[in-house]
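One chain is shown next in structure tokens, namely the form predicted alone.
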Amino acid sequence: MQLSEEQLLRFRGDGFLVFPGLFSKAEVAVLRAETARLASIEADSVIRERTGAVRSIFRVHEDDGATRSVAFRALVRTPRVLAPTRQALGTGEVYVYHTKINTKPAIEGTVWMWHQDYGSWQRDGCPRPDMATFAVMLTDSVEMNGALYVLPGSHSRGRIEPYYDESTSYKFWAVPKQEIISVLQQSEKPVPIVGPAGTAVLFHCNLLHASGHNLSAEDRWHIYISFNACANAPQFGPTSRPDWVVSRNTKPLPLEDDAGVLKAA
């Protein structure tokens, strides 16, 4: 897939595209069934609520590891994500920072506070915002339970230096209130992502954005998949956080059989 010259644009003046049914009925099932199997996984990497709900499950591309799949390893080398991620950030040479399903339990699954990604990424040693995050819509997205919120154009301001916030099970680095309320009072409004199951959004990495609380009856799933350009990699260290949030493997990601998805199944 090929993001047209008034596509790419939009992503530049926005900071977002969507993609409307970007993947089939028949896709989603295979990364819903996975997503169920990891989510029973107890590992470092399988992150919970308070409750023991599972708040998000990371590392899921990777050949190896606790919670690897193969349908996920499929999933981020498909030309339909990859390709519009490399236009966006420019470069052929691109891979994966990390991935993450958020899972939003009915009724339990919490917040995630107005954040930009690179406010986390600039810390971990990423010289450049050369970064966007692909992320797939595994359940009906709606704003009852919990829908993705953008702000759009906020990814021209550059990064906000943010707080770390420790109100939630998965700790991070957040943008403070009052700046927050500042920006969103001079902004358009922020706009929910949402649609179908299948529904994928790509957004640069300092694009504001949040969700909020699932009070539906129904579980709330995404994938993220938060891509670097290569040249862009951190130095690691001994301070660096875990592989499973902060990939080691820096090689191109190449493209692959767009029905890997279901041929993983």
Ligand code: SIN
Given for the second form:
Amino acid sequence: MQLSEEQLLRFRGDGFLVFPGLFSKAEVAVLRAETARLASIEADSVIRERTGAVRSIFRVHEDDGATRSVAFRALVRTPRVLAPTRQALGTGEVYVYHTKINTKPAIEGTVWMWHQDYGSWQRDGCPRPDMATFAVMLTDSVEMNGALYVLPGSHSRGRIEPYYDESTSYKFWAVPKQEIISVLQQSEKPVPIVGPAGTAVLFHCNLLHASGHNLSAEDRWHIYISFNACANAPQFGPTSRPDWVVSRNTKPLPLEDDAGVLKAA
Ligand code: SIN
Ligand code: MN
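Alternative state: the form predicted in complex with succinic acid, after the form predicted alone:
Full complex below, order starting with the chain above.
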């Protein structure tokens, strides 16, 4: 799948692009069965809420490690995911920085504070914001189940110095309260990424995004595939975060079979 010139311009202007129904019901069924299997694994790469429910499952795209998955490995290599990401990043040489499935369980699943992904990734040592995330919804996304919200055009502000937010079970770098209030007051309304399972969104690493509590009776399952340009890989050292969140495999990712997810069933 190739982005049109118009789509590329929209990505540059808004900082995100939505692809309604990009993956079929059959493909979503394969990925959902895998998510259910992965959620029962105990490993460092599986993060739980304080209640014990699974919040995130990292590193599902490799062929080794506790949370490896043939289906998710195939997903990140499909032309539907990889070709538009290469175009958006302006290079044919990109690799997966990390993958995570955010399972946001019914009633228990909590907030992701407003943040820019490059808030963390610059701290990891990535020199430039040549990074983007391709997210695929594995359940129907509605506002009530804690949909992802994005702030259109906010990537153009550049990186905002983050603070370390420890209020959720996955501690990370978020935008300070006074700054996000001021940005929201000056901006158009945030946009919820809603749609049937199989819908996808590609977004720039400086785009402001967040999501709320899951108040619904069903889990909200999304896979986030974060990409980096190979030329932008960080230097690794003793203080680098673990491999499951900052991948040491920085080799260019090859395009593979667009039917790979179905074949992994
Ligand atoms: C993220 O921004 O990394 C996750 C947001 C979400 O799962 O809603
Ligand atoms: Mn994020």
